[in-house]
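Single chain ahead, by itself, as structure tokens, in the form predicted alone.
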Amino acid sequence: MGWLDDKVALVVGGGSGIGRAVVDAFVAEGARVGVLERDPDRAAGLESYGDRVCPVVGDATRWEDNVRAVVATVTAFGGLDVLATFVGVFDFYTRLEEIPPERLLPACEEVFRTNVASYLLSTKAALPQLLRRPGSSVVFTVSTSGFYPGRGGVLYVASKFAVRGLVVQLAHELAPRVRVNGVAPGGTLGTSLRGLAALGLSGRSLADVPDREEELQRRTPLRVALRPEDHAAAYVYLASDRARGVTGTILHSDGGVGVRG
């Protein structure tokens, strides 16, 4: 018997990295899963699940694509119990003084549209269906960057603090009908978080950073370089009925960054 038997989830950004690991875990725990994925090849890679997963190619920053993903998921599986979001872009630790004035506003708009507005769009699109199901929930991907300085540049850190705010405010607004929680992963191997196009960083990805495993081990008290699958169980728990009394909470899956001293 799985933790998510009979539940239907929509995973936004579920074609790679932590999102893909969560799709794997949700299916293993008995859920049927819709996936909104921008990359057609990654979406096609989910077809190996057969009728357990319904992939939809689309952009989470577009309202229409979020609606299509919700409709496709509900049509395939009969309802919606869980929304989990994994969309993001990174600023590669760019400091405010390093951003040219003419690029500041476009960069700010890009990071907040992707890292914050997409979560609101996905939630708004899913909400009518979530409200139909008792015990439904939303799980946002926050980050250690939403709690500590230096885990990105000024734009990325600010956007993740904003997602942290979404968790508590939406938990307040939607209680008792829908639970809203988050997971704050630390730096993770195997993620392809891309850079901001407005800063000329779209050709860079965290997957390309050299010696990343050793660097992640050095900066965590547990001396671990976490992988996507290491975070997946936190999402399973928050999506499950075992967390029926949990809302407005963010679980830290970061190797102990907060106890560095």
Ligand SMILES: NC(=O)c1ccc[n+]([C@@H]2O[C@H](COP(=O)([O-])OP(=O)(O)OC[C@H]3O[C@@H](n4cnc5c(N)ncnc54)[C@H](O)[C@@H]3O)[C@@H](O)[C@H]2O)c1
Given for the second form:
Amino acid sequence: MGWLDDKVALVVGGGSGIGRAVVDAFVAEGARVGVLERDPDRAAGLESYGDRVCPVVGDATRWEDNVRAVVATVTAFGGLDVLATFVGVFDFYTRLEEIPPERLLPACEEVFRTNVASYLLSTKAALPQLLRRPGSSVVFTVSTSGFYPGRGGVLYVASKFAVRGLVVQLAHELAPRVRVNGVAPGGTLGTSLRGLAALGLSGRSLADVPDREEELQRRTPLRVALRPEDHAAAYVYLASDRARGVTGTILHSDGGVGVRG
Ligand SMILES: NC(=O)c1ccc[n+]([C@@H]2O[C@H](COP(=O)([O-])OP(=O)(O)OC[C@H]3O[C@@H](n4cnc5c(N)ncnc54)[C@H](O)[C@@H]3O)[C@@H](O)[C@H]2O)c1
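Structure of the form predicted together with this ligand, given the form predicted alone:
After this comes the whole thing, all chains and molecules, with the earlier chain placed first.
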């Protein structure tokens, strides 16, 4: 018996990193999974799952692409119980003082369009289907940056605080029909989160940061450098019926950053 037997999920940004680990975990727990992914090679990499995963190439910041992913998932698997979102872009700790004035508004637009508006578009597109299934839920990806300063620059931190707002307000709006929760991963190895194009950072990726493993171990009370698969069970739990009484909550999967003191 899997925790997600008979469930259908749509994972947005599921081709790499934490989203990819969640696709793996959802399938292992019995779910059938649609994936919306912008990178065609990463989407193609999911084809090894055969008929348990339905990849769709598209951009989660576009309404039509979200609708296409929902339609493809429902056509393949007959409905939708779970939406989980992972799309993100990073500011590589850029401080306000370092952002040229002419780049500030484009940078805000890019980070909020990607990290916040895409989550709303995905939810809006999935909602008619989620409302048809009892016990349906949404799980958003927050970050330790949604709680504390310093693990991103002001744009990224503000965008992740905004995702907390989505969790709380949508949990309120959608109860009792759809549960809405979040997972807040800490710094994670083995992902390729990209930088903001508006700040000239699109060539940078977290995968290229040197000595990241040692740095993550040093600054977490549990002395762990977490990998995408370390967060996946939190998403499985929140998506499952075992969390049927849980909404408006964010699980911290971060090595204990909140008790660092
Ligand atoms: N890596 C970390 O240390 C870390 C820590 C805390 C939170 N997070 C958050 O976790 C989430 C996943 O990050 P990751 O590190 O696994 O990144 P990742 O880049 O490895 O994975 C993100 C995936 O989303 C896809 N994607 C990006 N923009 C898209 C779009 N507009 N439409 C469709 N697909 C798109 C990418 O191609 C990629 O496959 C992000 O929201 C990030 O902010 C990451």
